[in-house]
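Given as structure tokens, the chain that follows is alone and in the form predicted on its own.
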Amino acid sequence: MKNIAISDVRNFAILGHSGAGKTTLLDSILFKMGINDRQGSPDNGSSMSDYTDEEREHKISIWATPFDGIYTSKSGKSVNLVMTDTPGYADFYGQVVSSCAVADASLIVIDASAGIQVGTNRAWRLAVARSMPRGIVVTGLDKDNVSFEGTLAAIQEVWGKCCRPATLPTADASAVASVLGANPPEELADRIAEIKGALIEYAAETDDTLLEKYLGGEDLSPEEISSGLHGAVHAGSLIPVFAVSGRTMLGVEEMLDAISLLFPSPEDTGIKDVEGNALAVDPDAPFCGHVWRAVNDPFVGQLSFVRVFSGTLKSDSEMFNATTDEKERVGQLLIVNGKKQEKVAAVTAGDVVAIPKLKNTSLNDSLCAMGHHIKVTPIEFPHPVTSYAVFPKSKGDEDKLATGISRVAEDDPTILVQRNEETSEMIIAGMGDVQLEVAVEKMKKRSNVEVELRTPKVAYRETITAAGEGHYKHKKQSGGRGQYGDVYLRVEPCSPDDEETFVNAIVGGAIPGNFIPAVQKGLVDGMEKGPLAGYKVINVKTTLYDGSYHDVDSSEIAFKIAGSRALHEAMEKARPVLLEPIMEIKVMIPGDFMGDVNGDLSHKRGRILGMGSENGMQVITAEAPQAELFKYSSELRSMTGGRGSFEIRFLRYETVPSNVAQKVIAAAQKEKEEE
């Protein structure tokens, strides 16, 4: 265990847009640590965050990838920095998800020469609704044409005056100084005489006795600055900016400086456990951990990432998974800085570990000390957006495609894997086509299949528009005991809040009770096979009010196959139609795309419900039918060179318009022709 106290452990994520410079920040960062002995790069595969084959193969981030080490600023005080490298891509935003939720503060890093991206608007939303304390760095100050006084009006004009810079580049960005440090370049002296004074009041705000002593004209300490400050970020009225270019290490160690100082540790976050009891945050405080990331690592085997918010953890010790309740043995404790790995024989609070071959443990597991119950709220993870269909190029492959991609799912929780019964497709979905084209790849290294994605079959639905009444007598004989089932029904559209789908309208026992369930559930099965296409019908309410028996040869499966052929005679008079699922769609774009993305969504059958602004972006708000909507991911990144992004959510079933139902009702007739 690290002798670094929990009062001096600084756990952010850094976020923001890809290609913003998180990565190439994060190892000068390493490098200037001593975690690494040379600066790696990206660019040229030598990072040492994006170090997996995906990662190398697609230069960009996938994983979210935890890095600890200490460091000692200027003063000669020594902190323990946790920090976790997050991707931009939108694809996988369930990574930057997973990351904040165990993480004490937000590092939102912005390119200089891009300003403010969807990406960075993004990551600025989810720190605020985790009320995460946020920092930010302008990076790529190297770069020609970059201000960034001009990118900080811009950010000041978005988020706010409550960013403010901490660190200030000189004109030619050779050098950068801290607004709180002394003996201040000259040409930065008033600058940050300036900054400096604004940022004492804000430090003066945060306590009663620092606001008398400031309006009382006293001078602050510097001990008392700093402490108003710390308090002033952890509450959010102030977010520092920092001049940064990671290329060069300009301005990193004035960066980690004020981090050291500014940033929360564990003990100011106030973590609470699912009861809303606050946890101790001590290391003789009951161990209480959560399982934010999981990784099949090939040579260790599962690896689960742990986050722990109390107590300690020890190696060689038994924990409790409050979450399956069952007990877990755990045997090393590792440290994890790419691909090094470090033995350590205790953790505490704000530490993030990684545990090998926990048996009973998966993502989002809470872990706590044996003799407790202690749970954390588990993580919500956003919703897929893209989905396809996968088939085996061999057959006989299916069992092998179906175990590999399972597994390639537990990696990654935003990607969702079932099989759809309605259409008999295997489908995988997740935020993004390269995404899941990753997973594919993954899949194929890892069980040798070879698969095919297509795009997935909608699955409709049919109802009716009118009242109708189907008649069915299901009479057989062929030696000994016959079959004999008489029903007489009526349907009719019905709410889909309607409780009360089936009337039972028998008088004078015409069909004997004991035979009414029969019925529905022969109206039960008839209604998985509509008329139209053999989609399941939906919003019908059925009335069964007349019908015959034998008393010999009626029977269950008589008046079950009558119901179900009566339903479907009375659809066929009730002027079905096809039903497709209309889904919400909420698209965040810079404003200069706003004419063609709106073009775009009217030509898919959509409709404009909103336009507005968000943080500096345009929002578009629309319904369109899921049919349009399967190759979005795709195509917004092609219309917007990958600066849009969108939501999108299941909102209801809507009638299809004639000329597209014909073309469905053809394709499932001669598709149950081939079979």
Ligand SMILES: Nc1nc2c(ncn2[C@@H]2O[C@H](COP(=O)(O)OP(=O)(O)O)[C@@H](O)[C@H]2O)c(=O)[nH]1
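Treat the numbers as computed from the prediction; the structure is a model and nothing was measured. Residue numbers count along the first chain shown, from 1. Under this definition, the rigid core comprises the largest set of C-alpha atoms superposing within 1.5 Å between the forms. Compared with the form predicted together with the named molecule:
Comparing the forms between the two forms, the C-alpha position of Y545 differs by 2 angstroms or more, with the core used for superposition. Relative to the superposed core, V330 shifts its CA atom by less than 2 Å between the two forms. Shown in the overlay between the two forms, fitted on the rigid core, is a CA shift at S260 smaller than 2 Å.
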The other form holds:
Amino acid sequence: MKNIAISDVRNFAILGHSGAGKTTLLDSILFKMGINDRQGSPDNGSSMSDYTDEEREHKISIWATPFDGIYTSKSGKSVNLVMTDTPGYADFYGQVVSSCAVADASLIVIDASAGIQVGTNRAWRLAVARSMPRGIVVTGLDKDNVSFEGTLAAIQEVWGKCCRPATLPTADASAVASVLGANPPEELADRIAEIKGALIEYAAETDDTLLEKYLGGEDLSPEEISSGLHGAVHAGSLIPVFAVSGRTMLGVEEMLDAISLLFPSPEDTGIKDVEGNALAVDPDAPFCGHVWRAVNDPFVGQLSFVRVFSGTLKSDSEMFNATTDEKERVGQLLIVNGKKQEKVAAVTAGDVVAIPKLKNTSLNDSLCAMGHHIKVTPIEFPHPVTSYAVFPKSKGDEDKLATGISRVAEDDPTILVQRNEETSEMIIAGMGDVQLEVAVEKMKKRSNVEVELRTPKVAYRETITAAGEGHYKHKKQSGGRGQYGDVYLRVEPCSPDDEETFVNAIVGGAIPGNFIPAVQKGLVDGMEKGPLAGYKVINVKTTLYDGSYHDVDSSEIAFKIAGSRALHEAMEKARPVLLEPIMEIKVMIPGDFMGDVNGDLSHKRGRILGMGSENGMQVITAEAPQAELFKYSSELRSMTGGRGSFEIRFLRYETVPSNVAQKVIAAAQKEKEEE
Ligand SMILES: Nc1nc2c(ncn2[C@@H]2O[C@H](COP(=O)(O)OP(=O)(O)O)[C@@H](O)[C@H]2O)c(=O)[nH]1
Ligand SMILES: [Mg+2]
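Switch over from the form predicted on its own to the form predicted together with the named molecule, please.
The next block holds the full complex; its first chain is the one shown before.
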């Protein structure tokens, strides 16, 4: 067990735009901490963080990867750093959401040669929404023609003066000095004195006694300054900015020293359970943790990653799953650093521990000490916005597909898999094409099944717009006993809320009572596949008003067939129409794209419902047919250079315009003929 106080734990998530340099920075931190004996890099596949096959192949981070180790500064002070490297690519945003849900702070990485980008803004908004204390890293300072001061000015312009340097580079970026340290390099002395003055003001403002002392003209002691700044970072009134090069390790040590001093500890964060009760962040309190990642990886096996919020968890013990109300047996506890695993006897608040082979536990479950029932708020993952129908490339691989697809969905909470009974398709839904492409590769590699993604079929519906009558006599005489069922019925439109959709108006026993359920069964069958194009029928009320029967030849099956056929005949006379799913879509974009996005939505048979702004983005709310939106995630990405995002949900069914309906009906007929 690590011999470190909870007040000396710093748990944070590393966030930012894809390619900003997060993983490179982390690799240099790991080298500095001695977790790695060399400096890994995502460029040549030696990164400790981007170690999975898919990350090495695509040369991007895909998974949230946690690290945990001890950092000892030059002064001899040790802290426990628990850090998660997150992907910047929008398709993998779910990983960022889960990392932030269990981190005490965030470190937002900005490439000095690119400035604030789409992914930086997305990370910032998430951190703000979660009220996370945060710091900013300006990296890439070894590159030509970059300026720390220039990037800082841009940051302050957008996010305000609360963003203040905690470390500063020399003009030639050969060294970095801590603003709070003694004996700064000559060339930085004036600038550091100026910033330090401002920082001391921040420190003083966090505490009334400090403020009094400061306003009275007294100097604050170094301890008072650092505890004041620690408070200011926690409150979000101060956002320290660090100058580094992840590549050359310039400023990495100075940054870690400052993080040790300034970032909050688990004790500061005031974690609450789902009912709002504060949890005691104390090794002696009852254990409480949350599963924020589940991994099924050939390298590391089956692991549940748990953030410990309070108490102590011991290996070879029992705990309680407060989400499923089941007892869970704990074997090993592992501190995992990429592919490296280290067994530990116990973990305490602030830690991220990996537990192998939990039987009754899945992602997003809360775990606690036996005899307790402590739950924290579950992570709310972003909803999938794009979907495809999945088919195995070779017939007969259906079973392998089912296993493969459920495995990828287990690892990634933003991938949902569902069978659409109406279209008989297996649907895989996710955040974007790259994510689903990676899922397809994984299925091939891990489950040995090659699959194809196609645009899903729309689950159209059929209904009627008028009343109509239908009659069908099912009569067969083929030797032996014949078949006889004769049905007259009427159909009329009804609303989805109507409870009575079948009326038996038979008088005088034209159809004997014992055959009525058979007619009804026939209607249910007939509604499953409508007369227009074989889609499910909705909002139709049927009245059975006449018929006839035969003493010997009438049977349930005969009345069932007659019911089903009479329904279709009646519907054909009742001006049947095709209905399609209409979705509500909420698109978030920077203002300059309003025209393009609006125009495109109108082209998609969309209706704009409203426009507004939210968190500095323009928001367009619209309704549009699902059929037009299957490719929206990639279309919006190319329209806005990745700066837009959207949410989508089902609203209702609506009549398909006749020109579109004709095509759908023709396609259905063709398919039927081919069968
Ligand atoms: N010159 C230079 N290149 C960097 C630096 N940090 C990252 N890179 C390069 O930028 C690319 C993206 O870096 P990566 O760490 O994968 O970015 P991430 O997507 O934010 O994790 C890689 O080719 C890195 O080698 C840096 O400090 N200096
Ligand atoms: Mg990365």
